[in-house]
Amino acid sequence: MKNYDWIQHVRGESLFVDDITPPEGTLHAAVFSSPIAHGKIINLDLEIAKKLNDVIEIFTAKDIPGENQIGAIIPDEQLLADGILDFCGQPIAIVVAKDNFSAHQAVKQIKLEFQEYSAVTDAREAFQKGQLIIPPQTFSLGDADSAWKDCDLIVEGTAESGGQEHIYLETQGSFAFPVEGGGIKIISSTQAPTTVQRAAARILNLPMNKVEVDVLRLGGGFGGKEDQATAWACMTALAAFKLKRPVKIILNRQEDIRMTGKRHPYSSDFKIGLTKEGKILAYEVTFYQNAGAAADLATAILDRTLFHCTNSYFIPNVKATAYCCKTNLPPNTAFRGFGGPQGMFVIESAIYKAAEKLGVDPMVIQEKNLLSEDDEFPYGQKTKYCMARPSWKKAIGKYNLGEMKNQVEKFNLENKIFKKGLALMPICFGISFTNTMLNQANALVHVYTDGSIGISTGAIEMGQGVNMKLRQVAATIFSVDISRVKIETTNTSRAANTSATAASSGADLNGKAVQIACNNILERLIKSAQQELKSNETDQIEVKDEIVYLNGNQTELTWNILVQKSYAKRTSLSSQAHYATPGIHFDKSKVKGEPFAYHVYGTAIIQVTVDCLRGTYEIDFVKVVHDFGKSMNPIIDRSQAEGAIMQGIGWMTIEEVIYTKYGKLLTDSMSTYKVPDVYFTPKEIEVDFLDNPNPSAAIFNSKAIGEPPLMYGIGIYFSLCNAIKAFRSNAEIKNSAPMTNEKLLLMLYEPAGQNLKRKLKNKMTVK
C-alpha cells in the first residue's frame, strides 16, 4: 500500500496553508511585538505606520469585539498585549496591508514607549518569588519518608534539561475570510481545529457554529501547533472579520522561532535510595518547570512528567512533586513526549549517580528494577501485558551486548584521545490524554454510489501517516482496494468538538471511530446482500477483495453492484460514529486512577565515540527493540521511530535554546540553533519489532508510535558520560542536558574547564 501523502510530498504536489489559492483581494498581516521581556506600555504610536502606502489598517487590543483571551486550559494569555508586557515577542498590534512586504515595512514604523521591569527567566527564581501558575502537584506511592532508613545508599543531586525548538518545515500560518451570515472561515496550520474555533469565537464574540476551521495537512507539528497555532489563526480571523476581506499571515522562520514557545526546560532535584545490590527502595524528586509567561499547556505537561517520573522501573516508595513556574519567556508548549522525557531524564540521572557510588555499570541497576507484570505506578495503575523485561532481554541478546562491551573496553584501552561510551535506555510510555475527557473522537464515513469512500475525522495529518492508517482501517473493514478511500480535510463543520491530534492517540481514537462507522455501513450492506441473494439469516455472507461470498462461495455480487443495489433500496450508505476510550479514569483529588489505555515499552542501546581533544563526538549506532504491538504499517512505524529517535538525540546533544538574562532569545535562527543534520546522524540505526501478541486498546492492536521512541535519545547523554569517564575516571558528571560540544569539553578537563568558563562568563554581558 503506497502512502498517498509521501508520494505527493516527493512530487511537490502537497498543499499547505501557503499553497492554497486564497480568495481574490486577500490582504497580508504582520505582527508588531514586544521588544522587552517585562514591562508596561506607556504609549503606542501607530500614526506613521498607518500613513504608509498599501497599509489598510492596524489592529490592537481595543479593536477586539469579544474577549482578548486565547488561554485554553487557564485563561491567562491575551491575544494582543494590553498594558503589561510579559515576554519578548509578545504580539501587540496586527498590521494589515495589500502585500506581505508592505505589512512588514509598516511594523518597523510603529513606535512603542514603555517602562521596563526586571525579568525572571529561571524557573527556580520564579519559584522563590512565588510565581506559580497552579499549586504544586504531588504523586506518591508507598512511604518514601520512612523508606530511607532501609537504604544502604542514598544519593542526592540535580538534573537540568533544556528547551527545544520544534523546527517544523512549515512555519505557523493561517488565512481567514468572511462568509455569509456574519461568520468566518479559517484555514489554519493547527493540530487542534476545535481549539482554534473556540478561541476565535471568544475573540470575535460569535457562537462556535459561525466559526469554521479547516485543515488540509501540516508541514510538521511535533506539538508546536497544538496550542500555539491558535494566536495566528485568531489574528487573521479578527482582521478578516473587521475588514470584511480575506487576510493571511505566514510567519518567516525567525519570527516563528522568536515568538513561539519551546519544549519546557526543567530544573529538578532528586534523592534516590538503594540496597547494596542495586535495588531501588525509595525515590524523591522535585520538578521546577519553566512554563514561560502563560499556562498554555504547561499544567497538562507537568502532569505527564509526574506520570512518567519512574520511567520503566518499579520503585515501591515514590514522592514526586512538581511546580509550574511562571517566567518572562514566551509561553512554552507541547513537544513530542509532552513532559515525559523531562521526567525520564531525571530518574536516569539518579540511577547514573547511584551507579557511580556503588561502583557498578548503570545498566545493572536498570535491569534489576525493570517493571514486571502487575507492578504499580505512582499514579495507581498497574502494568498489564508488561513488555519491559522482554524488550530488554531481546535487545541484549539480539545485539550481543556482551560483545559490544568487550569491543568498547578494548577500544578504550588502545586509544588515548578517542573514547567510546555505551549505554542502555529502556522506556515505558502511557498512551492516552491524561485528561480523560479528551479521549474521544468521531468519524463521518460516506460510501458513494460508485463504490468510492470518503472519511472525515478530527485527525490532522502532519507527516506521521495517520491518513494512511485511517484509509487502511476502512479498506480492511470493507475489504476493498485502498485506492477507493479518500481522507477529507479536517473541518469543524463535519467533525465537531474534536480533541487535538496529539498524545500519540490520533490513529487510535480516530481509527476506532472510523472502524465503528465502517462496521455500521457494512452491516447494512450485508443485510442488503442477503436480500439480493435470498439467503437465510444463518448463511455466512462476507465481502472479500471486493467480491461478495455466500458460505465461502463467490457470488455475482461485486462491491460496486452491492453498493448500487443497496442505494436503490434506499439503504443509508453513510454513518457518523463516536468512540470514547473505555475503562480509563483518573481522580485528581486522590491522584490515583487508570489514565492510560495501554503502555508502550522498548529498549535502546546507544554507542558513541568521543574525540577527547576537541570535545566532538560521533554516534556509532542506535539499536532498538521496540514494542509496536502488531504494526498495521511497518514502513510508517519504522520511519516514525527513526525520526523520533533523532529528535530525542538532538534534544540531548546539540539543540541548545539560549536566552539572555533579559529574556532575549539568542538562538533565533538556523545559524545559531543547531538541529541534527546528515553529518550528525548515527552511522547505524536499527529498529527491531518486538513480538507482542497481547491484546491492547490500540486500533487493530497496532500500538501508538509518535512519541515513545523519542525517549531512546536520552540514552546518548549517558553514553557520552561513559566516554568521559573512560577518558578521566574521576571526572565529575553534571546532569545538564543538552550535552553540547562545549559542555563536554569543559567536563573532560575539569577543573581547568570551569576556570575558563568563569573567565568567559565574567567578560560577557549581553542585553
The other form holds:
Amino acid sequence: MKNYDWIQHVRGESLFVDDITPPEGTLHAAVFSSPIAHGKIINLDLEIAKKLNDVIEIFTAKDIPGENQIGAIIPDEQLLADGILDFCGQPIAIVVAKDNFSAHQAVKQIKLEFQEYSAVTDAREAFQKGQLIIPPQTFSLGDADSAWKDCDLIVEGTAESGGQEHIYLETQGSFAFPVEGGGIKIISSTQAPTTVQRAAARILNLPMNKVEVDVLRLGGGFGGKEDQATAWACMTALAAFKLKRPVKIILNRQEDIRMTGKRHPYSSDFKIGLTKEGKILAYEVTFYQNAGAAADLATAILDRTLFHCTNSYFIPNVKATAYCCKTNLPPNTAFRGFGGPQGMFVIESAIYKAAEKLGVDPMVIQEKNLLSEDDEFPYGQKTKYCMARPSWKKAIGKYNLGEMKNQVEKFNLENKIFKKGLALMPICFGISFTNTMLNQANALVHVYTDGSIGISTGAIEMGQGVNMKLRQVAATIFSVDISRVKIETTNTSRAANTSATAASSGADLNGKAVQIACNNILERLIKSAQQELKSNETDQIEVKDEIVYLNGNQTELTWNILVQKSYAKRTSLSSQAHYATPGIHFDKSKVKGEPFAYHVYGTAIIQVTVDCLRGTYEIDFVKVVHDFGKSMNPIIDRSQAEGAIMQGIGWMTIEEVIYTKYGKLLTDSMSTYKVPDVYFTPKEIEVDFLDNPNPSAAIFNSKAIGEPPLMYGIGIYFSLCNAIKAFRSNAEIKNSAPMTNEKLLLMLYEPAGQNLKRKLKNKMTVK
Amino acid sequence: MIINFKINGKETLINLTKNKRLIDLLRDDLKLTGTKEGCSIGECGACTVIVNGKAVNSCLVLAQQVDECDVITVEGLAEGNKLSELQQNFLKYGAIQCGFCTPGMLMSAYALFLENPTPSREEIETAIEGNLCRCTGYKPIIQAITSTVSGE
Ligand code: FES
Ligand code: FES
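Could you please show the structure of the form predicted in complex with the partner chain, as a counterpart to the form predicted on its own just displayed?
Whole complex next, starting from this chain.
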C-alpha cells in the first residue's frame, strides 16, 4: 500500500508552513516578550525599534480591534500583555519588518520598563497561596475513608513528575494574508484549525466566516500545537489585517521553547492500603498540577489525570482530588497522554512503595490488582472487553518473564558495578475526548467525473498517518485503487466546527465521518448502476476492484463508466457527513458516566543496565503486548507505538525542564534540553499485536494508537529503581521523575555525611 | 560576491549580496525547501546536506563556503520518478512519520554510503547521531538504512 505522504517526504517535496513560497511583499514578524516571570509594565518604548531600517510596524495590545483574548476554555490569556506580566516569554509586542533578520534586530531595541513582583513557580506554593484556576475536582469510588481499617498495610508518600518540552521538529509558525471583503486567510501549523479560527475572529472582531484557516501538515504536534499554535496564528492575522499585506512568523527554536508551555509538572501525595497478600483495598491521592500562568487546556488535562489515576487496576475504594494551580510559568499545555501519564506515575509509585514494605516484587501487586471484565472505574464506567489480564498474561508468557528474571539475578550476582533492573508496566487508556461535546467530526467527499476522489475532514496530519488511514477508508468502501484518493488540506471552509486532532481520536472520528459520506455516495452509485443494468430490486450489485458486479457476475460497468453515467443522470457525487460517537456521556456534577467509547490496554516489560559508578544507563529492551484492535495499518501503528514509547521513556529519564526560582527557563535550546537520540534507543524493541477479536467502537474495529503506548515508558523509572536496589538494597527510592543520571547517582550512594550523622545520633542516644 | 557551485548536479551561479547561511541560500534563493530548519544551532540535523561528499549542517555553513563545491540536497536523491534504494527503504520500513527529520536523515545516510558502501550498524548509528527524530524512535530508520546496505 503506497503512502503518498511518505513519497513526498523522501523526495523533499512535502510542504510545511515555512515551505510555502511567500508572495512578493510578504512581511516577517517577530515577538517581543516579557523578560520577567511576574510583574507590571511601567513603560514600553518602541521609538528606536520603529526607526530601524526595514521595520514596517510594531503592534501592541492597543492595536487589537477585537478582544485581546485567546483563552479557549477559560478566557484568561491575553494575546499581547498590556498590564500584568505573568510569565517569562509572555508576548508583549509584534514587530513586523521586511525580513526576518530585521524583525529580530528591532525586537532587541524595544525598551521595557517594569516593576517586578515575586514569582511562584511551584504548584504547592501556588496552592498554599490559594492560586487555583478552578475549584478542586474529586473522583471517588466506594468509601476510602472507612476502608483503611481493613488494610494490613498502609503506605503514604509523594511523587513528582517533571515537565516535558514537545520538541516537534517543526517549530510553531503561521502565515496570514488579507482576502477580499475584509477577511483573512491563515495558513497555520495547528492541530486545531477551528480554535485558531475562533480566536482570530475574536481578536479581529470578525465573524468566523471571514476567517479561513488552512493546514497542510505538521512537522510533529504531540499536543503542543493543540492550543498553543493559536497565538502565532492570531499575531500574523492581526498584522496582515492591519497592514493589508501577507505576514509570516516562524518561531526559532529558542523562542519556541521559551514562549510555549510544556507537559504539566505534577506534585502528588498518595496513600495506599493493601491486604498482606497485596490486594489493594483503598487509594487516596491528591494531585497538584502546575498549570502555569493561564488555564490553556489545564482543566481538561486535570480531568484526564483523575480518569486515569488507577491506571489498569481495580481498586474498590478510591478518593482522588486534583488542584489546578496557577504559577508564573508559561501556560503548560497538552502533551501526548494529556494528564493520564501524570496520574499513572503516582499509582505506580504507590505500588512500588507498597511492594518495598511488603517485601515482594511490585509485579506481584500489579498482577493481583489488574482490571477484569465488568470492573468499575472511579468515574462509574465499567470495563468491557477488558484486555488488562490477557495482555499481561501474553507478555509474561511470550517473552518468558521467568527466564528474564533469572538472567537479571544471575547478572547482578556476577557484576559489581553494572546492575540490571526489570519492571512491568501495564496500561489502560480511555478513548474519547473527556469533554463529550468534542466527540464529533465531519467529512466532505467528492467523486470527480474522472473517478478520482477528494476528501476533506477536520483531521490534521502530523505524522500519525491519519491521512493514509482516511485514504484507506475511502478506497475500501468504494473498492477502488488507493491512488484515486486524495486527502485535501484541512480547511475551515470545507470542514467547519471541527474538534482538534487530539485525544488519539483523529482517525476514529474523522474515519467514521468519511465512512458515512462514502457510503452515501456509494448508495447512489449502486442505484444508478441498477438503472444502467436494468436490474430489479432483488438483484445484488456491488463494486469490487473498480468493476461493477451483478449477482456476482462481472458487468461492462467499470468505476469510471459508472461515475460518468451517474453524473450524466444528474446524480450527486458529493456527500457531507457528520459523526458523533454514540453512547458516551458524563455528568460533571456527579462525576460519573461513560465518558469513553472504549479503552486501550497493554503490557510492557522494560529492562535496563545501570553503570553504578557513573550513574549512566542503557535500555536493554522494551517488550510490549499491545491492544491495537484490528489495526488498519500495522506499519503506521507499530511506528506510532515505538515513537510514543520513546517519548514516554524520555519524559521519565533524560528530558528535564529546569526553571530558576525566578521563573527563567534554563533549558531553552536543543543543546540544553535533550531528547532521545539514536544512541538512547533501546537495544531491542518489540511490539506484539494482541489478538483482539472484540468489536471496538472505532473505524473498521481498529483502536486509537497515538497516546496510549507513551505510558509504557513509565515502566523504565521502576526498572531503574530496581537496578539501584540491586546495587544497594537499602537505597532510598525517591519518586521524582525524570530519573536523570545525576538523580540516579545520588540514589545509588548514601549521601556523604549521612554515615557521620548516624554515628553522632547513636552517640547521643547512648548518652 | 559571486559564487559558482554545483547543486544536485547542476552548475549554478549566484550573486551573494549579503552574508547568509547555506540553508537560506538553498531554501530562499533556490527554493529547495526539502532541507528543513529545526534548531538553527547544529543540534537536530534536519538541515543536513552534502557538500563535497560530506554531510554538513547547512545552518552552520555560510553560503560563500560552497563556492566551487558540489552540493547535494534531498531533492537530488531520486532520478526523476525513480526513487533511490535508500528512499525506497524508508518507505518500505515506515521510517517516516511527520517527515520533518526525513530529508536530514536521508542525507546523513547517503553521505555515509558515499564514503563507505558497507557500513556496520555502529557506523550507521554514528552517521545519524546528529539527526534527531522526535516521532519514530529511530528503529525503522536504522532498519531502512541497514537494509540498504544488505540490499534486502
Ligand atoms: S537546523 Fe541545522 S542542525 Fe538543526
Ligand atoms: S518523522 Fe517526525 S521528526 Fe522524524
